[in-house]
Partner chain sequence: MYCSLPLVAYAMAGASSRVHFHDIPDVVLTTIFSLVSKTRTRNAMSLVCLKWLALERSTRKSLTLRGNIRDLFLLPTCFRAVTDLDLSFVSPWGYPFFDSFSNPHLLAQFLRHAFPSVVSLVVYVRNNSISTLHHLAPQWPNLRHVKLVRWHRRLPTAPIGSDLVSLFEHCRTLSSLDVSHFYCWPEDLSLGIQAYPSIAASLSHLNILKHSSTEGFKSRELLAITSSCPNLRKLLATCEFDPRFVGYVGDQTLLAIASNCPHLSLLHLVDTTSESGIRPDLNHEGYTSEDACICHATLGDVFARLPLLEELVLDVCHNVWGTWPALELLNSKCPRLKSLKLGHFHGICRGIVSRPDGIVLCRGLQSLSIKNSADLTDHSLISISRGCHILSKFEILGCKGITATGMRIFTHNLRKTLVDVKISYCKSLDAVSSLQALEPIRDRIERLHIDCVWEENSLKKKYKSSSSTTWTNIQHLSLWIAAGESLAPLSFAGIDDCPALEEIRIKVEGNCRDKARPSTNAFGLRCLTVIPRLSRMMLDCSGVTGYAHTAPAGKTDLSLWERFFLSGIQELKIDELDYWTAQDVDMNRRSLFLPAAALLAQCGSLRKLFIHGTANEHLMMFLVGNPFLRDAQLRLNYYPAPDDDTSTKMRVDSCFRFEEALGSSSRHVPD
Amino acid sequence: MGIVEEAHNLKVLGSGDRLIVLAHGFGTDQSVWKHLVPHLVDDFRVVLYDNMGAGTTNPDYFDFSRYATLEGYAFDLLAILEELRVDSCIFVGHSVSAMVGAIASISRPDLFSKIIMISGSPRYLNDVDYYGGFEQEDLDQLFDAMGANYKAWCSGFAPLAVGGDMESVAVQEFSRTLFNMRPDIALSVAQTIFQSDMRQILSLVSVPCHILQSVKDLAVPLVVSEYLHQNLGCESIVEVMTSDGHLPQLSSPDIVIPVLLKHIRYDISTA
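Taking just this one chain, and keeping to the form predicted alone, what is its structure?
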């Protein structure tokens, strides 16, 4: 096993001519795709990996300067595709990984046949003529709470992010993967994500993008999906799902899995 495979807990499952890469967001790991994977393995080869910093990865491999920008994660993604000798893939990116896929596709558009973005956002901070959902004061309070008592913060943040029932299995699952992260790494990753601004790169994306969004999401207001649609340089399509929360593939699989499968099989360019 190579260093890339080991570091990212890389797994390749299933069989088929087409390849799908599943990339998770903040506070989770590849287990967030557990409801989707069984629907894919008969028809596709499925690549699963953990972002560096996830609780399932070796914290000694986490380079704070490398992952101070989203480009660090994009370089990792390209290294994974190179390691697997991937010619072309369908990339499904959740949350921050939606933007990571977009960044990676700018330098290597040939590797991506399409990008499916779930709960993605190019910027979380409000700005002039842009509504991201957060003021700087909100983020400073979030970072302070993480630094003061990480376990207590996890317990409060998980139900807010997932939405719905506080006692649900999805909330328990997100709490578990969130708490598995080393607190100093979790804080650094959160700062990198929430302070990021990817608006300027959207026009450079040439790969078709499918933008999927929950109707209610604490982290990503509904208007953000329309902003992506209007500002991406590629062909794009938006679907707002009736799901609640930032991790709909975990909390509302009955709603989200059929939508995901539809977008995996449907190509904008042939419409």
Given for the second form:
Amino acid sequence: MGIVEEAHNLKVLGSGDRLIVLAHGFGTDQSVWKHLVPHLVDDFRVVLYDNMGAGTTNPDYFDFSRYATLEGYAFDLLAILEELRVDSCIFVGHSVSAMVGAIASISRPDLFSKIIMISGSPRYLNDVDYYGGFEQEDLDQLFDAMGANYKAWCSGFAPLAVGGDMESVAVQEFSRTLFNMRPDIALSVAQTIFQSDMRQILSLVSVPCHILQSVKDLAVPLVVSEYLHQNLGCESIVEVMTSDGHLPQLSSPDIVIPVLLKHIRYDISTA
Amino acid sequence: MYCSLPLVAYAMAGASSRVHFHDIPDVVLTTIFSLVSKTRTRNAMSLVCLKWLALERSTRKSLTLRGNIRDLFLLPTCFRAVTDLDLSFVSPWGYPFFDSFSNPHLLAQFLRHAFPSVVSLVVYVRNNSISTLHHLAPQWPNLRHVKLVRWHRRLPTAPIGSDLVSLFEHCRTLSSLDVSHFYCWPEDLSLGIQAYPSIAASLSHLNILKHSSTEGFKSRELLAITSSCPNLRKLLATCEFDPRFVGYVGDQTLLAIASNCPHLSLLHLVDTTSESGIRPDLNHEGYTSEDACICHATLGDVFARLPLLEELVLDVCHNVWGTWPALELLNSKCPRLKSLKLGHFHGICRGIVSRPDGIVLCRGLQSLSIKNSADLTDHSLISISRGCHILSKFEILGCKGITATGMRIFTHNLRKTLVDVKISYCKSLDAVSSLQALEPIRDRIERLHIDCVWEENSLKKKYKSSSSTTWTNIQHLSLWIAAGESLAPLSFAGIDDCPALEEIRIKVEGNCRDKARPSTNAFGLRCLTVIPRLSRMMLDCSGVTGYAHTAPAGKTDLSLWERFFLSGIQELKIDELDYWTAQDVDMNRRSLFLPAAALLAQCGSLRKLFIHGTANEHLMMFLVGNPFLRDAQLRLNYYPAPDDDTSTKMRVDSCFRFEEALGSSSRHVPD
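Previous: the form predicted alone; requested now: the form predicted together with the partner chain:
Time for the whole complex; same chain goes first.
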């Protein structure tokens, strides 16, 4: 088994002409796609992998400097595509992985026929004239809790803070899965995510993007999808699903799967 | 049997001051050693001198193999006297035994070489690709007892009966088979039994309960099996008593089973809904909507055909009416009967003091369990205590008509013999009143189960009466508690001093999805620090359901509940813990979260930890810091155990890294 395959728990299932890559968001692992995969394996080859730092990967492989920015994860994705000798794929990215896919597609647009972004956002922190959904004060509490967990873990005490302790419901929603990562990795990943600002690179994306999100996702306000639609360099289409929450493929598969399948099967009309 | 060696030595020394332990003839020493069953004691004995080492090894009859499958070549070869071998706990738990070996046949032979005398085997059989039994069974052709374990799904493509055929083909002297934790289809078993009639005819013990699925055996399947196995002495099976289902078991089936197997000493039939875990509403009348097709007259005939019966369980889960005549016949036709468990049997005793009837006449009973007997009254209960006058074990579940008054007179009447009591989901018996009712046997009782249902008034009353209550002999305490409730009232509910208590089991049940955050910080494990000898705990949160990752806004995650349940565990001095994680039913996920790993890592006295659920590698690595921990394993013994593909199961490599870290020589485990 190649090192890439083993490190990322890479799996290729199903059969078909076209290839779909499913990329999970942080704090979870490829099992978030469990409801979707059975619908795809008959018609597509499906590639599943775990991001470095996910609970199912070897924590020793987490290179803090490599993954200080999202580019590190984009390099991983490209390495996987190269290992599998993929020449073109449909990329489905959840949450932060949606941006990872976008970054990867800028350097290698030939590898991606389309990108489907589920609950993706270019920037989470609010800015002048930009509403990302999170205020600095909300994030302060998050980083305090993660810092406390990290200190406790280093000193042999019990890291006990969990997402549910956060006051801000938006932070709760987004961070609950992050708290399950190893405390040092969780802190680093949280910093990476909330410091990242992908707004500038959106115009460089040349691959068609399908933007999907829940109507009520505290971590991704509706205006974010609209922002993505307006600012992505390529053609894009937005669909707001009646689902709830940041992990709609798990919490409301009945709503999400038909929509996902539709966007996988059909392309954006250029008429 | 636990034998105190110093006592023997002392006794010897008493006879003459110059007698030494080594003057005892070898034959006697061997007998003494073979009576010792505790593994830690045996390990200590084997360190005394070479002679004792040899003696211990030659008398060790049973062994459970732990350790990682990759290290199987390091198998110890000094345990050649072992007759009972358990291979089902090798790490990674539930892994296909021979999958990682290029030469499975060689390994099987190595196992045989290390354990040549095995006659009883427990093994996890994952799937048929490289069939475990195909390689193992030929190594021990003299096997008499086999227990197969499988909690993973049976592959639909596997040929019917293939596992059992591999077994029967090579083990012709098999007399006892246990597939109660083995997920298979009824056809697998039927085919196996029919293909090997000589083995079927010599089977004396067959356990086909279905703990690992929700199905049961149909009537014709049971009849086919019992007619092929006429020499059965013990039969345990799960079946369907609901007459609305095709293949239901009614009294005609029971009659036929009794005719087919007249030598039965143990008959244990349980309905498929018995272990569904759904607690009936306490206010419910107690009768099910459907009746079983069992009439008391035919029941009497069934009993008449089983004269050797010693232990009977009929957990029907559907109404059986007016059963007192049948129970009287049970007493007269089955004189050896010692243990009885009945579920949904109504009219077991009419409670007329002057004319004892029904179950009251079963005077030889030592163990009685009454489940959901809706018309059982205090009078009946008291009559039972007079009739069944040597009862040592009693369970009463879901009987609405029993009150603390009746229960107290019951225990008073049986105070010379009763040592094991379980009181559960009886409407009028909350925790405090149950404990008060047991006051007559407070100094005798050894095993107890109560539900931690706290009623405000009775707690206040108890708190006022300041006398301390000592439960001198209690060794095992089992509690049930609803999710969200606190254990804290236990300390003043009437069970505060338990000097001999070593083992506690706590089962938590409830749906947390819609519950608000728990109001207190902790469930209350801390209150158990007052129990001086507590060393083993089983904390079963498998009945707690909630959201793992997908809690809607404002709802609480399971990680928070986990912290609630486990807070305080770091203050307990337990050395062995079994923990069943809560589950997210939508995702079939039972996993450990950060708070549990963190809190368990603080529980410094732990030597053994078994988690019944999945966990990520980094969370398990928290435990490597526990100074005394030498055995930790994830056991997914719930159905269906998740397969590899898309779950957060600890990967094989993760398991290996964790166990390597745990076993590494840089950890100096003090004892």
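Between two forms, the rigid core is defined as the largest C-alpha subset superposing within 1.5 Å. Positions refer to the first chain, counted from 1. Every value quoted in this text rests on a predicted model; they were computed, and no experiment measured them.
Positional change of residue 124 between the two forms stays under 2 Å at the C-alpha, relative to the superposed core. After superposition on the rigid core, the Cα atom of residue 199 is displaced by less than 2 Å between the two forms.
With the core superposed, residue 185 shows a C-alpha displacement below 2 Å between the two forms.
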